[in-house]
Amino acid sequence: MKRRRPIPQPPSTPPTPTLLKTLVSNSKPTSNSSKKPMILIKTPQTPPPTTPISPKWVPLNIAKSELSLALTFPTGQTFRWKQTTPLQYTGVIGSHLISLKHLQNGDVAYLIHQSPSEENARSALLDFLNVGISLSEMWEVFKASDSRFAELAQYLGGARVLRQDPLECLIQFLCSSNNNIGRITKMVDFVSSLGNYLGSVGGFDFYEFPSLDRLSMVSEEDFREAGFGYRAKYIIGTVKALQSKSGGGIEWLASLREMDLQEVVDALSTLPGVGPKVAACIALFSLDQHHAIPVDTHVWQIATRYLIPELAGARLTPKLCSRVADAFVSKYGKYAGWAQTLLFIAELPSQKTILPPKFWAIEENKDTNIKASTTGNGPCGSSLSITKSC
């Protein structure tokens, strides 16, 4: 029997963020349910009946220091949200089509384009944005123990970890294996188009994410023809595996939020196409496993520069992936995954316009010592030359 490696328990002094009481106290996860179409969708469906909503921007009372849209949505957590204007991002949460933007004072406001219930849409949005966790309080603890984090936080404030629907997150990261952001987005758009059409914003069509029953109607050949390649069999196999779960696949995924990280990784790894790294992505971005660390070559470079420099120059192996995760948890505690997310975002080429040149000069010099052993595909996941795809 394969021996399990225990996940290290977080140190006794992790950050303990408080609830943002000015928002909502009883946000609930959204549902994946949708009506089951009879044929593979090629054209948009008619949206379900909804209560008329007067389009208006409503403040969320969330400061930019708690949520920066540009540092949260286009950074590899989700591929379902679109930048529909220079300052606006639009996406679907459950059956709610919503746009977000920053007001002139930096605070975040939302606009509901389509929803069965305005009240439920707000509740689902707040749950999706993880507003029960105070980013600023968490970061104060990180900054006190990590001078480099403190420097980066001056420029990358508001980089938040989302709380996505588990099925959506799972399917998205099955698409991301050994892939780039453009192709991942096309695949996720295809999967999304199998659900109920909700509307168009900024030239993009938006759909409710398809149910397991709807996904089960699509063949492996259909996915391959849509450009999924070998990932087609993983999606088909995962859908079948979830449908076979006692009590239902959606319920099974939701139950993982109550388990320890090692149990979550082990459970997810029983699904076709899910390895430790993809499992860590799903755990962090949808299953409340805040100290999950998805390890790729970029995260490996971060770790060998600042956490375990004695391993610089070594070849990344599955065993060393575990050591990297241990190092992050040891340094940052039970919210290590949130810290790692900021450090990863700082590595993205798109942040060169935000970060001072000194950060890039330092990193380029250090990279010359480890470049040969860390470029290309890492054994824990995919090539991340463009995005953090698991």
Second form
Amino acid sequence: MKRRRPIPQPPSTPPTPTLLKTLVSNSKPTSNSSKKPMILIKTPQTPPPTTPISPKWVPLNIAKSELSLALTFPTGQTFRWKQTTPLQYTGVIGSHLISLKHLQNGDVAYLIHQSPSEENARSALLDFLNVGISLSEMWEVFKASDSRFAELAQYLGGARVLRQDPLECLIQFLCSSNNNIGRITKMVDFVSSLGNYLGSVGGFDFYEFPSLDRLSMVSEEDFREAGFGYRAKYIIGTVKALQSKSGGGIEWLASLREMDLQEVVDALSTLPGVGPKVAACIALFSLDQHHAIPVDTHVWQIATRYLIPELAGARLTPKLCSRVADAFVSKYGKYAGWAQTLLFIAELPSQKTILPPKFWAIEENKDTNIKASTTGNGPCGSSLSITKSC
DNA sequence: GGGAGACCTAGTAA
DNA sequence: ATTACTAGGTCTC
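Structure of the form predicted together with the DNA (previous: the form predicted on its own):
Below, the chain from earlier opens the complete complex, with every other chain and molecule after it.
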């Protein structure tokens, strides 16, 4: 279970007027001290003293075919949202703490736990959910041109791309490099806990995402002690780089939403810790770059299986990365990133339960190389087990 | 350009 | 009980 994490101590000057959160200071343990020494303990957490909100579920006019929570939130776009009950997902958008669930008819409903303004919360939510974009319409196009997509779409309807806050997205994917989901989540939880506490739902604590200034008060060593490993310096360096932007780092990030994908990727890549994969994630998940393709090993497998088989067996080099991205874009067009999202989800082990077995394993190759060697544990021993490099 | 290693860490497979 | 390897990569020679 998650537990409250102590957070590093901010230097004396409070950059922003944090409401009501008291921080106990303590001296920095640059010392030997054991592994666990945490720098400071946050005082007991009480929710902000905002006006009490009568919690009630409010229906949104969004069908499950447009938004499936289970296919959108736990699939690697964000590590900030938690499954707080079997059918409910909870997260923070700006300063709003919100839960989502499906109603009986499948439509999505929301509940505001904490917010300075319910009206703003709703519009922030709609923006976050990217509701201006019709999933079913774009999928019709994909399905028409790709029979495999059409089949998968039957089972994976509502796999949507969110429109996250750019800074939040950037920091999250900085944590993601060469890492696994469990640990990424822990790291993101740590970063989140630096922000203002908003409330607790289903045993999880929720926080506003910390500001750039707040992040800048955390040292590389603090992050390392929190288990970030070499990514600690990425975060420090990126925060610093953002702060040095004339006009402000947040504004700089926001301005990328108006730019072309290549410019966006180039700009992001100047930040330490941001390579092609991470840049594409940020571009797709927060900067309106709907045809950005985050090419990782999974996507590489998909691509070499269905899109550019002539490259099967090759090693994934940066150049081939862009070749893969190009292949996706020429097949799926300006929303290629959304198409890729569905194909990616279909590869996740967690989806095996809802996909028929025919999708589990790699389709039998004419090459008998990949003989089914799974004798023990059923057909799905590991579907992703094409060896990475041959 | 492209290839090789190093880099943090927790979990799992030999 | 060690060792090797992997996991939504990036950086530096």
